[in-house]
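The chain that follows stands alone, in the form predicted alone, written as structure tokens.
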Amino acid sequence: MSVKIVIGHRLGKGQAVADGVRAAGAEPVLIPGPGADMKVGDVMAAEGAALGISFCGSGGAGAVTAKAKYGHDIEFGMRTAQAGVTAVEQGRTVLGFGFLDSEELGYAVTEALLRKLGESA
């Protein structure tokens, strides 16, 4: 069974992060279309995903929605890959970022998650 990470970007982007997730050994689930950040919690529930990554200007709307609807432990307002790694290490399941669609972010967060889950990257 592969580890799934859901990616939702307010402007319908997120492909670079998905490439990083895939390169690190997990399965990215990229939500298509504008407003995708607001669907992260719903898609995580449908896919049985271990982690959700939400991107919007403030870095919080999709993460807060996932917490309100599904009770996810969240960290939001992040602007760096290292902040995401720290949040995963602290047990957060939904990460909220500003517009930071980078392969480095996807790779780093996935490696941290796989370490946390006891799997090799």
The other form holds:
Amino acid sequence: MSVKIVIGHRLGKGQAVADGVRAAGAEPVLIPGPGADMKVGDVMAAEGAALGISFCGSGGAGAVTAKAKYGHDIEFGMRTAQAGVTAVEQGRTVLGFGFLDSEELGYAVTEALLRKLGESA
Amino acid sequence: MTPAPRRAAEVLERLAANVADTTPVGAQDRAELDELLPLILSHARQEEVRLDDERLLALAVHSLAFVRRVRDRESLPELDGLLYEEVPSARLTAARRLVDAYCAPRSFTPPDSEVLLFALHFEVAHASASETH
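After the form predicted alone, can we look at the form predicted together with the partner chain?
The next block holds the full complex; its first chain is the one shown before.
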């Protein structure tokens, strides 16, 4: 079964991140439409996803909502792919970034997640 | 309905609890959010948009980052001009009034990107209300 990563972007973007996730070997679930970051926790629960990535101006609203609603371990306010990799290595399950729709981010975070899941399997 | 001052205080406590292990809310953050959150609730009433607890928490997270940016005189980069078309101009104008009500006493004029980000929070609330009804 493939590993799912949910992506929600406040402005309805995130396609480049999804491309990076797919290229690294996981299945992206890109939530369509503006305000998608607010639905990350809900869609993760519905899809049984291993990780959620939320993008908004402050890098936190979607992640904190997912924590409040579902108890996810989160890191937010991040501005770089490397910060996301570190957060995954620390076991965070929802990552909040500022606006950073890049394939590199999706690829790096997915690689880190698959490595971590492989270690714990 | 919960009175606005009590609701603002409640969401501030929920915010503080949820971010305590990542970005703790300090005394200055609290003082500034004590000003901004009631302005947001007042704006929502004037715009006739219902903010449920989830949306209000999201706005509070956004507000925390916003008051810190204002304090540090940090400006977000400008956003794609097309994004402004997502929000009716009257609502952008109203969001500008909200942001300015907080920033003017601090002699700070935030960029349009800050206005758009607040306006998008309210657009999501409007959209949710439309889906519900």
